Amino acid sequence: MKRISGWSLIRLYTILVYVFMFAPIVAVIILSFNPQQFGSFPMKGFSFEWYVKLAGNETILRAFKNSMVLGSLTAILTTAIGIPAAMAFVRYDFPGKNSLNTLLLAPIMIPEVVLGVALLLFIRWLQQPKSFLLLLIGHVVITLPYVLLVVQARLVGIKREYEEAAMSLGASPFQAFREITFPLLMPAILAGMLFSFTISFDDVTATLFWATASNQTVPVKIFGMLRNSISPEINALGTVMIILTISIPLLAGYLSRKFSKET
């Protein structure tokens, strides 16, 4: 009798392991395409029934939009914060460096409950209501440190001897960065932007300490829906969130690949 080595009961583990992770996903996808009100095995049949609901659906569009506002601000703050930031602690020498970059990236190691509650005390000390604009910033707390990382990680790969070739030909500082550097970390700023919409998008822990109701995410909406009633369009919207959580990610890796290749 041949004797199950310790690689095989590791790759058993790991499949069911992965089974236990990927099967609720997946009944999730099969199930937003049941026609009935309460899902069930096997289906008794195929419908975009649900679908059609969810879009008709305004308040799930309104928080949609204002998940892709969010998301899409987010990224464009963090990535103007986190470029010049990763220059200046990749190419300079300055006091406090290396406190002001770990103090940067620590939200990337707390827990989102603490930072939640953390800015929601502090807004309430300065007494502030909360808003929009505390929701914006704190999502940019969040995901700064991953633009940080990926594009620190680039830069320590581009020479700063291309930079002064350029600027010894006449080029100013400004023009070296924007025809030289920046070109090189176009894959780095991308794949970061595309994670920080991601992160941001999919939040829910902390958002649920800075929304209000009348800018509530999908996440947080969602959270609101299993609370109060089981609905099947919370499949379809979690089919809907399932892709874009995929496909982004993907997608952000095959530009950093395209732009890698190309410069």
Contents of the next structure:
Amino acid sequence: MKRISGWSLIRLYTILVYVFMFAPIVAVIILSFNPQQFGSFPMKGFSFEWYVKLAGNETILRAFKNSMVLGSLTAILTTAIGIPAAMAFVRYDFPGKNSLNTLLLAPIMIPEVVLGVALLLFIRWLQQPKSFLLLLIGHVVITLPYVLLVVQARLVGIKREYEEAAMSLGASPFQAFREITFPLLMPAILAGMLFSFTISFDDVTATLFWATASNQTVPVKIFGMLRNSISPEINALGTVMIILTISIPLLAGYLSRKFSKET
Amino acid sequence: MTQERNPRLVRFEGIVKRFGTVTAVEKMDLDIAEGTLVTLLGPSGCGKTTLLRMIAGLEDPTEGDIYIKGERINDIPIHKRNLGMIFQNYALFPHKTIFDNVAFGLKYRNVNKAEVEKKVTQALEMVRLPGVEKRMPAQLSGGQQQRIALARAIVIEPDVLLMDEPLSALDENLREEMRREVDNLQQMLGVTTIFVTHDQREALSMSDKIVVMKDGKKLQEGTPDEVYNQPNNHFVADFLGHSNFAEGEVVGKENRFVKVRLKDGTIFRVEDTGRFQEGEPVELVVRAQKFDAFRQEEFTPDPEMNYFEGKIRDRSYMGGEVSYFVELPDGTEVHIISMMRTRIYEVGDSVSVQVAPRHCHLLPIET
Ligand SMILES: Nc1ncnc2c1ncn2[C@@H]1O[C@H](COP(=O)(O)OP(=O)(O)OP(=O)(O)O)[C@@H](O)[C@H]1O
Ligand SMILES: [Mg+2]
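To complete the pair, please output the form predicted together with the partner chain; the form predicted on its own was given just before.
Up next: the whole complex, starting with the chain shown before.
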């Protein structure tokens, strides 16, 4: 007698969920190698045609550069703000600490549409034009909570006594931070930078509101292209995006492991 | 060789520390002599750590002044105070090698590279862990880590060495060994040391001076012998060792003795210190170890001694000693500890118990 146990049902269910989640992604990757204009299965051959076309598409390349610059600057700025803020929240007491912390974490809970519109209205009120700076500030606001959370969590785990020991040995508070706290915080800082880069690189909703024609990012560009036609170039672009967003965290994870082993 | 020692290397004047409404340290005046090891002893929450952290510069006193070598240091930040600090959980920098850990303080002291290496090697030899320079802290045992912490603190030749329960994270055997090690090292280097503990054995065995604290107040300070044998209040007598207490009243004086009548009518003779006068209510204190027990039939009273009779109620072995509870006719119990090699009594035996007047102390009644 064959019995279907509860476990095999759950296994089947899990497999289905994964298939459902990953099938479209796999389809995009496969179709990006399809030479036909209107991609459908079964494929008639295999080619890099769309990748070549992509590499020659000026607007896409510009968008890609925009995304990279924006993502990198966002990551750098967010960590530069996030580390001292996390230090202040975890190590010091000051009036209004809790409210300020909540305020900085709020963008996680506020819908991006609301954020997008709010920032736009704000610069309208200031009578400033949309600009790259606006976009950058917006992305910093969106990604700061992630950096704060990661760095704070790690900082709580680094005992105050390390800093106190360093200071008792003659290190000034800043030297103690540089020599002790910062290196111990490094994995969290890397993770935070990575989060902010990928979130910024990926963001569509808020960026749609903030981007001008000249500083469109890749996801916004894709969104625009989809409105006109569904060119197979998008499949190629999508594949590049997928590879990037998967490989960057993997690379960073590898680097941080290597880093922590060496020190 | 015989340098003049500063009797007030560290000095507290009217130190008060409040955290909001909690008073952690109350009106503390204390002098610590150069080259001595002083223990702050007291139950949990009595303010030992807070006091230590104020010397270190990790807390600011609410009131009062702290002096090191005659200089008021209230406003000098921690990294300019030249202190060695040892923490309960070692606090070795986990991402630095042992060498870098020990050499850390030298970086801020203009020591050249060759000199640094020499000093680190010396310090590691002093804590009897030579050759571990290249290892990471996580690769050492707890006891070894604490030795490295010690090496890291002494290599900078601090004016004062501060230790906050440095041995309490170690297991019993290791603790004893480390205790002796710390003691030896302290004497060898002659570094002024302030040692926080709530373990009376630790305090009694290694200190030049013990400061007994309770609720942020200093209750008594003195040599281990003084605080142990001449406690000046109930708490100190109770906290250090096993003491018996009985209330009574001074009923007269005779030669060098004070006569005290206890509640049950027994008259006890106690050496006269001049502290109490006839008619004063007092509390009698006798350490459990000071009694001698005899089989009732074999006992011949000595008029010089205090004695009473009772029945053994409870007996337990504590290493080389036996602990008894003796019940007196009126129902009170007296705790007696006697050496194993003397006769051992059974529960139910009738005994006569004797104690010399010089082993009895009187304290004022606390209200
Ligand atoms: N940062 C702080 N904020 C508020 N109260 C504090 C702070 N530090 C200490 N206290 C309080 O001050 C009192 C003394 O604390 P302290 O840590 O000095 O005690 P301790 O003698 O070291 O005790 P233990 O043996 O448990 O370490 C306690 O009542 C404690 O709750
Ligand atoms: Mg403490």
